[in-house]
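Next up: a single chain in structure tokens, the form predicted on its own.
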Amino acid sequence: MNTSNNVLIIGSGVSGMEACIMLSKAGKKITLVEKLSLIGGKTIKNEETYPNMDCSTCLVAPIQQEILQDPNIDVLTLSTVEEVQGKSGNFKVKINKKARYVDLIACLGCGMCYPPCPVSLKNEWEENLIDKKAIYVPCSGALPNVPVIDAALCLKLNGSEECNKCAEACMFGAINFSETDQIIELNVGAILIATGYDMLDAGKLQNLGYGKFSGVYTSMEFERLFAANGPTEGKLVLRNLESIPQSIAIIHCVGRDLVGYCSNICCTASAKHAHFLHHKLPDANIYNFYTDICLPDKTYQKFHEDVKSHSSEYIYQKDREKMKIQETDNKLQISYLNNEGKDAAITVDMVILENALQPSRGTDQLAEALGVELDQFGFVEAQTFHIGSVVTSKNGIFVAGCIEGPKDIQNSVLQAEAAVAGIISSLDQ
């Protein structure tokens, strides 16, 4: 028998904020577990989704919005989920929710407190490109709209120097230096796992050269790059901020062999990134290399012929592990074998890495508190027995999204209403 109708959501992308909503229409009450400062996931990282090259901040903040005003729907960020005990019905978890230091309610999101702060650190959700100072939001556009301050980097925090700059300069009262971490304890009748992907780290394939040369970067950096949200506010340069390339070569299947799966949407990304370089710098060479063209979706193949009739010359690479990049008077050589088996090679100003999607970070550890079982990858693990199951190896528990394998929007979002219709059966009996 239940006990509890509550939900808890673990992960805030799309497939998270998907079933927020209908459950929230199904008059759930649903807690929304976040480890981030905002919600939306890595979709808001980008700046348009394929094939139709819609705006991804224009389709995600509606929701964004909806979410946090909804008062079916309990936003939990910089929260993770600690240990979860019971079963079906009536689960009893505990959160680990950290402290914020500045107040949701009184900030307004001026920035005034950035500029005084006197420490910097790089910012990861920019993957690295540019700075940010110690009390921070990820992006501009991050919603809440409201910062958050590094504890392990603040100096009022550490006690090092008496730093008050942040909260002299906010005229609405909003730092918080006492706000302390706290344990949420709540009680739920099922649980839906949607906490994404993380991308591999291209640095591991060395003979890409990503990390050594600047001109080399991932798929994510180079999505932020044109961002208008993003660290150039969409200004097409190389790290020096100064250079525009004028050749470009987009690398599919990244890594690849190293995770041992194909992750489903580079094809159509790259894609999608030599579209937008053909728009931005109309006559700029951009090259795509390929050993396979993966296209999941009936949308997928117009697209990549369309890219690849005006936008691009697609290059076929007999042997992935074979491709060598290398740096010679501020030029990047990419050596690879052509689809004859000779040695070949190009030289351009940019390179695009195309890296496989992982399981998010933490997720052995979220799976080990669930406990629910991970597949061979490190996915969580849909039970087989069904056929499109989001259904795990626990009962009460379900999966959504690319948590449980690479996917695209529309699909996680699929996935995402399946379980939803799981859940609300298994709240119902």
The other form holds:
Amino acid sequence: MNTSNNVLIIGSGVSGMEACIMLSKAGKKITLVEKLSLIGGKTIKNEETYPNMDCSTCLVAPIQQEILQDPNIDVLTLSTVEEVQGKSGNFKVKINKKARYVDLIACLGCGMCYPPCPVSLKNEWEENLIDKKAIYVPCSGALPNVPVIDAALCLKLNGSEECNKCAEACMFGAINFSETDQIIELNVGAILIATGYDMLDAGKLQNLGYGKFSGVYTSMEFERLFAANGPTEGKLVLRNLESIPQSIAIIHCVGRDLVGYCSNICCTASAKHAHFLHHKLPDANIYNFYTDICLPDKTYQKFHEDVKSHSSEYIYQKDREKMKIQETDNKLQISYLNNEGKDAAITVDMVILENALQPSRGTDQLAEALGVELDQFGFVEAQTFHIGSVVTSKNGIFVAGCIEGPKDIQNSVLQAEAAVAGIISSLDQ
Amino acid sequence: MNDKIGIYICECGPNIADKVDIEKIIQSISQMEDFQDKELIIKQHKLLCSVDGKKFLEEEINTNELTHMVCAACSPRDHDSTFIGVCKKTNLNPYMYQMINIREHCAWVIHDKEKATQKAIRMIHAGMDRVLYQQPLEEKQLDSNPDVLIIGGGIAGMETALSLASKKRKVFIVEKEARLGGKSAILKELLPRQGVNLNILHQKVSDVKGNDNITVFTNTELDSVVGFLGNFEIVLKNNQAENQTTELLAGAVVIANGFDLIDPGTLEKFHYTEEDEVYTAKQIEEMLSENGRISKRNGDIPKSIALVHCVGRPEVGYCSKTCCNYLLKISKMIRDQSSDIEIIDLYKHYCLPHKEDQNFYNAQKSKGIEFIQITDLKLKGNELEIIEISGKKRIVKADLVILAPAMIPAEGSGKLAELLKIEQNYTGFFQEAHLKIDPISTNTDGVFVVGTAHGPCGISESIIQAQAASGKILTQLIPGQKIIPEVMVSEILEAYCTGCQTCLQVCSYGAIYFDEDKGISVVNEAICRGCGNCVGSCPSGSIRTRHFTNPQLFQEVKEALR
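Switching forms now, from the form predicted on its own to the form predicted in complex with the partner chain, please provide the structure.
Every component of the complex follows; first up is the chain already shown.
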């Protein structure tokens, strides 16, 4: 079989998934590599997307299902690309596929295996807001709806005791402790990098108190707090799981000066967060702290204005570095320079930090394995000689989505579609 | 042939078996009075979606020569396609099967086993009633034309054409002006992040002209278009010669008709005349291209220049996305000319949405620009009355004022929307099929929108969108590959249609046309998506959507509500 016509897609967010579906329609065979146990990327962590408040799951789940059922698409979860050799039209790829310890075909996702598991650990996918068991799916609605066992913490797999509780609870014999990590070798003709972003560690902004004061949240923590399938099933409560915040401040451009660029999506995302808050807590006071409002789409200003008139007061702060958050009597005091350059302060129950987007963790290693160049910020560099480009420094390797730079869902999908045109052209040459 | 209905209940391991009483369901179904004259085959299986389960179903259909099948199992979202796949391996038409979700709707949500069982029985009964009224449907295959029509010969249109032509697609470009190149043709230079070489843009014009797969019609506009993905019949007309028309066929249409700029003279807060030293950024760019330098009308070099952002933004209601960078580029060109000219940059919000933009901003700032953040501004000649962000009012005077007017939809966009049966967003720019996940497609299959026709954007984004449209077309419209339209579409019963044309107004896809001769509405099945809008709107009840007909739905609902 001619494998030079096959495509490797790394990352299963909206960009990677769009490219998968399109290439499959054109009759290509695709291997989709995802490092997590579920596909869908960051979009599925958001309950709703701006500006139309479309339900994210409703947008993405049909695409996820289509990918999982498509015979042209081989989905490798818990997998990372370790090594790539060769050139456009003939890449040899080495993939490390970690053991799931649960059979993807035999498992129905009934969830009977988690309750008996004696081990609890933080659920990273839920921004550590809740615990999970050593056998888990990251969230309800995860696709594939098949759990994974954390080998380091599972008592049986780490050798601490002969625990068999999950296997005993499974009616389908789907648990397989003897599964091992595998190295998979493939030949492909073209590669798409669509590994997305991670958020800047908000703890780096010491003046804002993240990690020190329990009332300070990152934007992604807040997204999960709002989500119906999240840790509180969508109930907006503070970390003690009881107090309902009555006043909330949303801080824009967190870490912008540290990373050196505007993250593109945060102004609209923070308007969405104000909308969420107002929707669930109609009596709460909501404040957006900004320096510039960036609304780069034809539909975003209207949305922003709606939020500004109904949901949130917008407060200008003159100097981002002068903002300081302190905790007194379980309240958070925000001091800042106001529009006249004078000291001002307000007190709130909750702070949401709209932190900057960064290249996803592991990009350095991946770029080295693939032999593509990164830009000064660590994003995969698209070649400017094409002016608008999804072409990396290496022939036959393309890039789409937030790993090329911060952008919204629409522009991530557009880049994926553009990359498909490039891939189709490069394959048939 | 007698009806022979196979009813298969999946245990889903313990998921269904433990929570509903399957034996009771089987007993109850087998004794249903309204099915006493039908032959029923009722069986349960441990796991219908498993390899064994699928094989079991296939053998059941074949050996029993089933005419109808009902699977009571999980959500259709999980395994509808699995069971349709089984049907397709047999002689049973997939539209003669019905799936009933007794897991999510019964087993998983009702704790009382007896109640869960009763609901499951009722749902299966409803499915059995429905399936009897179902009819076999067959997929059609249509030939398709892989050629592409592109409306607009600017950067987005040319890039789409070149990308498609590189894959040997025949492309027609229609440009209403006398030349290709669009608005980017007048640019003096690009942003640093867009690459160093403006020649690449000019090169595209000659590449398009020299490409054998691309035919360019200048001074030409779209006159009419009918058809659907894979089969559009198109008439073009020459806008210099009234009667000169060209007819052609294409499988897809790409709209790349660009943008216009709002005229600042029409805005309430901008008062100036031809004599004042007030220019749009575009005029400055033209001035630089012609004279190589920025000067006043009398030829003197200005000592101070004020740059005004967001001109017309409050009126149009959106950010034009490119102007902040564009004015930074103008600042750079001023600095390239002289380090002495004072530059005053009056902005409300600096919008720098690309990762490289902040660097460009910092670089220009270091060369000496006075940035003043304002909340409002009035222009009278060369004088600007501003309100600073602090609330302070003051007057700024400059020898020369440069305005960045908002981008607005190109003239003629409304007519194009009508011709191609696509929607315009409230801003007047074209509406995407889905803002987030299908941003290059439109409501009409096979019609795509790229570049600034889609909304304000820069050259890089226009090119990405052009390539995206090319990607969509290369994967949707493959030479020699048949197009399979949706099967579950609307049909109009000729005898009942009164010709009121209500359905034409509610159809979002332009799938219904009016047959003047017969005086009735007709559905074009290749365009219809089966949404059912027309069914609900028809006063004479003459429209039905296949597989969702009134009798089918009535049977199902009747039993469910009994």
